[in-house]
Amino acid sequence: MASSEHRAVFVSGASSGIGAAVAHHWLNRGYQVWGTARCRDRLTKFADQKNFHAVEFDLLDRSAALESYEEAEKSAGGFGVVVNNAGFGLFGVLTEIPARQWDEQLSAMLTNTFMLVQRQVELMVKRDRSATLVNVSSLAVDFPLPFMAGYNVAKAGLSALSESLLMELSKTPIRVIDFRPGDVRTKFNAAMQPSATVAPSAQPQKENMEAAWRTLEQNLDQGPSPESVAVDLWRAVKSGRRGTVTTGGWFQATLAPFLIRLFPQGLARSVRWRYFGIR
């Protein structure tokens, strides 16, 4: 990483959140930094940063995607970081979510990534020198999130490509971080507002989601910033890691991990449940 050819870095929903502190804190130690959001007006706040390169890039849309990603990796003479960090949640009973939300979550955050990081790993593996894949899934994967199914899908779906990879990629220079936070302070929950509404199939469940979505907002609003997010993913780059990185609260990131594993499965999803208000 001291090499001045490798300090160039990608992160993907760089425009608010996590990526958007990933991307001040990268820039901020004198890296080149290619960001992306679906609209570049939505990257302004990188405006006075010279070192900072504006990428509009849609995983909706799978080809121009792996374009824009192509246009930037040849840009940047290949990138020594690779941050796959854009995503959204949808927050429903499983039956109420219209199947085209469902299908757009599943390709941006499953399908088209797969897609993306085929695409970068294999562009890694021609310039063949030291390089980190930086796959940003969560803490759901552990820990599944009441009344999100389709986050829960990607996560563990990106996880698994994440394990896949160290395996794969293991007698090369390119070293895989499956990076996990749990709740963060950010916008996430705005994007993802639960409906004032709910269908007369789902009345059963509005109990319960109403007690998840209160447990979701605290848990947001008292979580860590996205800066020290963005610190223990530099900690991480930084000193050669691979593999599973979890950051956050020290209850979920530290403490709920490692109980988890102590507990008989029937157990330790009747503690998460309760840790809902799930009934």
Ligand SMILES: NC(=O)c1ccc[n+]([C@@H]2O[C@H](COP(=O)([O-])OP(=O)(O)OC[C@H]3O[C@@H](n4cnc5c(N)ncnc54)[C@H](OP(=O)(O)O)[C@@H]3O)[C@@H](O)[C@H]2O)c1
The other form holds:
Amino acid sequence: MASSEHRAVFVSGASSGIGAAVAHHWLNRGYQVWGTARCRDRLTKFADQKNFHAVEFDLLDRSAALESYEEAEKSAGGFGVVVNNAGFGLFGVLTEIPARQWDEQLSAMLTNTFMLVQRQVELMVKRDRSATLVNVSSLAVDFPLPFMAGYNVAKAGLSALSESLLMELSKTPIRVIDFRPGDVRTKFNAAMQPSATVAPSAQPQKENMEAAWRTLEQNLDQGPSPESVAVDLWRAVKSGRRGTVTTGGWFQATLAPFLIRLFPQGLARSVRWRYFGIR
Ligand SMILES: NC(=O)c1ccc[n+]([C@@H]2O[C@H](COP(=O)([O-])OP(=O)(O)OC[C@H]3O[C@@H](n4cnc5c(N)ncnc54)[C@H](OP(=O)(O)O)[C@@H]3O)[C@@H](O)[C@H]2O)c1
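Having seen the form predicted alone, could you now give me the structure of the form predicted together with the ligand?
Everything in the complex follows now, all chains and molecules, and the chain you saw is the first one.
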């Protein structure tokens, strides 16, 4: 087994926010980065980076995404670091958002990501050298977000996958990081604006939805920069961390996950509800 570092990094969702910051961070340190977006045009910000390789990749199309990954993996000669970061939110009442949209979210962020991870691990094991697999989950695993049922399910599932792999891969040179950001100042919310009109059947939830959306917007605006998240990820990978790594503001990423474990479930829930203005 070779132990020397392989300086090729794969980052899904490199066109904006956390993924773009992570890609820049590794590029600036001399690594080769294969970064994805659904459309190549979204990656022009890397046009002047000779070590950047644009990959077109849509998690909604499982076989095409697997094929793109395999091609990238082959041309890189394997990846030393893989960051599964791509993802999106959906905000609304469970019964108001069409089933097709929930289905798309769960396919992209849970089942298709699961199958992608399967292929990534298979290829890493074949190469038999040290590598780090990072799945970007969320603090939503501990603090489910209101009116984001699909997102909460997808991230809880992704963290469960990381936890499972930590056990399975313990005797291999593959390290797994379940990376959980709190609110980070990106365009994440812009992709999931709530509908301006609420159907009569959803009127009882309207007030809670409005309060929750205000909190989500405020938290994102006041969150740390994606660059600071990229620094935390860099440090975690370089120091050989495995397991859960939280990142974000001190209160959300450090204090809250610790405190919430000390509270009885009912109390923890009422604190979370209050935080989001849910009555
Ligand atoms: N921002 C936060 O507060 C926060 C907190 C916790 C966790 N996270 C997680 O961090 C990750 C990055 O989020 P962000 O805040 O950086 O959001 P962002 O700025 O909206 O970036 C999302 C990225 O995902 C890509 N993407 C979206 N849908 C995709 C699909 N169907 N297939 C492939 N790629 C797709 C986008 O690429 P296109 O150019 O193709 O649109 C974009 O590069 C997500 O997994 C998110 O859940 C974010």
